[in-house]
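One chain comes next, on its own, written out as structure tokens in the form predicted alone.
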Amino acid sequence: MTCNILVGGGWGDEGKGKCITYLCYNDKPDIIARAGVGPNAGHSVEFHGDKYGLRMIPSGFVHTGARLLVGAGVLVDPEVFLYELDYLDKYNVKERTFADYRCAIIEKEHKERDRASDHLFKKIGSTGSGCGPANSDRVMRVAKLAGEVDEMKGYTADVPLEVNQALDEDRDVFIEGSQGFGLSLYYGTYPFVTSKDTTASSAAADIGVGPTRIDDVIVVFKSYITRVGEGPFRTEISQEEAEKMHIEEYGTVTGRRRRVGIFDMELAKESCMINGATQIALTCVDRLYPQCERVKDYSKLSMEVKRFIDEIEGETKVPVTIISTGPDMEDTIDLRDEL
């Protein structure tokens, strides 16, 4: 039995979708549960050449033997949820995807309030998906819950009960976080943050799993760092520099151009400390070091990449166990057996 959590170590966009796809397809957990804020975070998944952009359904859907759950701490937009069920129909997700009946619902007026707010939409850089206003209503105890709305009929469950029973029966559970450490309402670059905490502790609480049941916390870092929206960014470089380095990016949900910077070791150390990281997944190595594209053997990485990995491990005191060298699931170096 294992219960592992994967979370982002930066401001989101670290490549969590790729890592989740790889880990779930290879480890084949019985339950894959999504934690986090809600549909304001997009996960990109590339599987056998097909590309998917997801905002609600767990990114581990490619493992077709897993039950897919959305924890009570996650906001659900029924429109997005039902769209993605159809979008992923060939993976048989309709029969195995359920949100906790206590998930708060994002309504049309939440999205309208979000986009009409100069503070949220213009100053903070909200995605406009309604998450902030919906979480506000949750705090005020006026939000509707998934078990109360017709759109979610047939798609709700008691997620903590299912997950904890699975663990009692020695089955495996994988919890996928969204957003990133730097966007935590508590520990991020406030006020330029999301509407709740985004650390591993909150991911466990979102699903209804106690801290004593967690085996590993995998924190994902990109080989450089990006940010969508406003807020402090101490290692930021110009878009011209990013273009020269071929590391310009655009957001999955918003389509907005991401701000780009070099790897922030101080942020990485703080993220590993507060998340209680036991492993690091390092993504987009191929973008920063093109000669390593699609390499699947650690021994074949350049000395420059190996020095970079050694520096990260030395500073954070956490082993780098997953190295992504390309967008597809198969472009991965897995060092977990060496722990």
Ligand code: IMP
Given for the second form:
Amino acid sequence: MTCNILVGGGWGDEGKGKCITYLCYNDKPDIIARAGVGPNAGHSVEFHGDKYGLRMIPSGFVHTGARLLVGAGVLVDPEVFLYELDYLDKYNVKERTFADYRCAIIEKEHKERDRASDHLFKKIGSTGSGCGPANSDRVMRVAKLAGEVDEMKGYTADVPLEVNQALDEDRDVFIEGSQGFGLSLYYGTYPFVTSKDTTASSAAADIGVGPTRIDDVIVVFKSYITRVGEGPFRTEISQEEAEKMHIEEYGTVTGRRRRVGIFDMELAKESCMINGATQIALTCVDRLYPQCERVKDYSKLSMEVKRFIDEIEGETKVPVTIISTGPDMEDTIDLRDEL
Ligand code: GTP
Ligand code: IMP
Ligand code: MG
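Please give the corresponding structure for the form predicted in complex with the named molecule, as opposed to the form predicted alone shown earlier.
Below is the entire complex, every chain and molecule, led by the chain shown above.
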């Protein structure tokens, strides 16, 4: 049995959706469990030519043999949850997607409070998805839970019980985080962060799995770095420079233009340390080095790319095991066998 966690190493949008799709489709875990804050996330999944943008349902849905669970630590917006069940209907998600009955619920009023708040929406640049106000209500112990609301009837479960039983029976579990290290309420660029810790330890706690049961922690980095919303950004470059390098980006949820910078080695080292990374997945290598677009074989990468990978491994002391050379699941170099 294995229980692996994947988390973002930057300010979110590292390409977790793509890496999760690849890992789940290939490794076929029995349970794929979503951790992280809630529907402030926007994961992109490209699979066999189709593109999906997801906020709540685990990105590993393409592996149709898995149960898809949302951990108790994650905020659930029933509107988004039910919309995505319809959206992904052809993957039979209605029969196999469940949220823990203890998930706190995002109500309309939370979204209104988020968007009307000068502090959250304007100063911090929140996604307006209601996560901050809902987590604040949860801390105040006034939030509703999934087990109490009609919209979630038929879609709740005891997630830690299922996950720990699966591990006891030698089955595999994959935990997908959302957001990224730099947005952690504890370790990120406070106050320009999200409403919760986003590191691997919290991802395990979100699902109800103890730290002793985790095998691998995969931290995802993009070959450059982006940030949406406000806050410090050590290696930021101008939009003109980003355009010249063809690395400009727009958000999945909000459509906002992402701020862009060059790879931040200091942030990567800290992120690997605090997450307890055992592996690194490096994405968007093709955007920085177009000659390696869709390359699937390590030996076909240019010397420049190999040097970049060696530098990351040398500085972080963590092996780069997944190299993503395009948005589609297939555009992946998998070096895990060489560990
Ligand atoms: P959050 O949960 O919101 O933090 O998002 P995420 O980490 O799932 O990333 P998101 O999908 O928001 O952004 C990553 C973008 O890069 C998406 O448009 C992906 O399709 C794209 N992408 C991911 N990997 C690659 C890659 O290797 N090459 C290229 N060209 N695009 C990629
Ligand atoms: P909130 O989580 O909506 O309160 O937003 C707080 C900060 O985190 C803002 O800067 C958002 O842009 C950022 N943020 C939250 N979720 C994500 C994500 O999934 N990707 C990228 N940035 C995010
Ligand atoms: Mg995103």
